[in-house]
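This document opens with one chain alone, in structure tokens, the form predicted alone.
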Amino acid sequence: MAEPVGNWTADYDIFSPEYVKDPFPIWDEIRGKCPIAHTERWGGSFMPTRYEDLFNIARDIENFSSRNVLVADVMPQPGEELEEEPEMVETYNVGAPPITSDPPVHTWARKLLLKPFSVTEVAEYEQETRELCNELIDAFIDKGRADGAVDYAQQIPPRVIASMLGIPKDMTATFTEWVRGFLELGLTNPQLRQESARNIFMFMNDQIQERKAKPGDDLITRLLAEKVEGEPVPESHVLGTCFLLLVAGIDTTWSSIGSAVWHLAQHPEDRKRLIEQPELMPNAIEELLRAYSPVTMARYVAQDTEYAGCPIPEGSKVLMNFPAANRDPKVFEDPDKVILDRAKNPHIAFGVGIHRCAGSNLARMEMKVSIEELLKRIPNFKLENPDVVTWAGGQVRGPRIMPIVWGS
């Protein structure tokens, strides 16, 4: 077990139970004491928490590369060795572009995703998402209780992204297990992280080979048909992008939906406003994204640099704590209060700069639809026991166990 944290500015621990459960006062403390916190834990990293600093660093792509976006580089213990990767994985392990690429590759890699994830094309999946939400609610509404995370939030994004990619929706549980193994549980367990990544790469490679033999009407087929400067997109690149879409399309959005349900379960006044004033929903989604931003990404320091008087050596890792930036009182009035009709809300929950999330329109649609349908069917719900709610943290923060009840 890791040693307790005694100094959050010089020895923070993003996996400590205290930080995972309630990071907000810790961010306030760091923000008030120094621009960049530092730790040697989990491979070592630096962490800004102020909005201005996150904004500036995200846009400085020369000094802060995206070649490695994982927040922890936990290596095997002495005497432990990772399994050798199959040749296919070694050959095709090109990361997860565009999120792990820098220009010039990033420029065309991100462009490939903009149209499929545009507002217009994402809207084509809205009715399907509504039907899915209602199917999920049908399964538990008569019971008077459900797990808002497991039975609802976690079930929606995997099925929607599976529909877009044309992969089996009935493998949702498997996809969830792989993604948690890579991005959540695997962050501190290198063997699990490797095994999970390998499973995703090999599954996606099989799907790509099937599309090459028999093209379909899905995003994988579409990516394989794309060209860059007159040449087909390399198959290895398509594989890396499919890896990204499965991982990012699942974990981040289910965490956002889960956090929104967690908030609404404890704030009947906000549920009432959204039911009586449905026109507030777009603003409410932005506010919930601000208040409960799920994602912290990392940047690799490409050369010795200095920021705000803090020297940061080449090869270091900087944690892009966008959730902390969105609680900065210098930018957001009453930052710890959820104000559904907040007038000024320049949140950076989806990042900022060239690496701003290309899937933000899909995430917004899934959040909006899932909350609307839940409030239509179950307008009055609450946490069964706030003390049993569990959270995941580190790279993506969101509730994992969250019993809710209604009708009593």
Contents of the next structure:
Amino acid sequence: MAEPVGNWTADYDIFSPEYVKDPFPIWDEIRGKCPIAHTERWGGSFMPTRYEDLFNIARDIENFSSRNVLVADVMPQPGEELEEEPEMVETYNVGAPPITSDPPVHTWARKLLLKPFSVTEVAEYEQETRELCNELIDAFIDKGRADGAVDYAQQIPPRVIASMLGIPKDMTATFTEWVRGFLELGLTNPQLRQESARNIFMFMNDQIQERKAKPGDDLITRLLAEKVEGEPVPESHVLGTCFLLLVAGIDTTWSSIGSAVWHLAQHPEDRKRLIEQPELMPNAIEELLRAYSPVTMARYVAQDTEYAGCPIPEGSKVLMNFPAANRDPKVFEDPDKVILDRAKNPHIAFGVGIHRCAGSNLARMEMKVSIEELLKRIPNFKLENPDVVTWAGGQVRGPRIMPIVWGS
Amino acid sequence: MKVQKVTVDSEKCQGHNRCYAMAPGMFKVDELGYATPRGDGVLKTPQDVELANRAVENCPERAIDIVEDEG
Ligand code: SF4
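Follow the form predicted alone with the form predicted in complex with its partner chain, if you could.
Then the entire complex follows, led off by the chain already shown.
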């Protein structure tokens, strides 16, 4: 068990039970005291919590590189020894472009993804997502209870991304296990993390070989056919991007859907409003994204620098606490209150600057559809027992066990 | 005559699509998601101005401005 935290500005711990359960008062405390908190825990990192600071740092890509986006990092670094077959070392080193790229690679790598993840292309998956949500609801509606995280939220993103990539949907449970192993449970367990990454890379590599032999009508085939300056995109790049799509598209969106369900389960007035005024939904989704932003990315400090008088040495990690920025009272009136039709909401749940989440349109679509369908079929749900809800902490926050009940 | 115009700074826009959603009809987005004002961007009615202000307030990149222009 780690030491309890006494001083949040100089010794924070993003994995401490207190932080995982309810980080909001902690962020308020840090935000009020110091622009950038620091800790030596988990390899050391810095953490801004004010909106303005996050905005500035995210856009300063020269000093704050994205070559490493996880804070408690246990992945082998280029050149580092690894007891693996040589081809695996190479595989690991492809990274997860474009999230782990800086310009110039970032510029074209991102372009490859923007079109398939544009509003129009994502809309093609809407009907399928609706059907999927209804199938999930069919399975539990008569029982009068379900786990809103495990039986619902968690099931949606892996299936949608599988459909986009042309991967069998019965892989869902396996994907979820790998992604959690890599991004969640693996953050503090190097071996699990490495194994999970390996499984994902191996699986995706097989998929790529299959598509090369037999092209399909899916995103992997499409990425393989793309050209950059007249040359085909390197296969290793496609592999890294597929890795990213799986890792980034699952835990994050499922956490957002889960948090939205958690909020609505406790706020009958908001459920009522959304049922009576369905046109509020797009704004409501933005507001839920703001209030319960799941993702805290990291940056790697590329050269000795200074921010707001705070020296930050080369090689440091900076935890980009976008969720805390989205609760900054300087920018958002009454930030701890969920106001479904909030008028001024420039939230940065998807980041800001060139690394703006490429999957944001997909995430929004999945959130909107999953909440709409749930409210349609089960207008009155509540938490069975708020005390048994558990949360994932670290760099992606969302409910992991969340029994909900309805009916009588 | 002076008119008010809405502009999008293409250097800053990162394609969050918020303007498109908040001010329907006022912006168009290309296939990668980057926004530009539809037409000349001139704000003709008070409703236009209100919508444009909403877009300004919701763009996370601070890419949208309302400027005065010789009509
Ligand atoms: S909201 Fe801002 S960043 Fe997003 S598309 Fe519009 S102008 Fe671009």
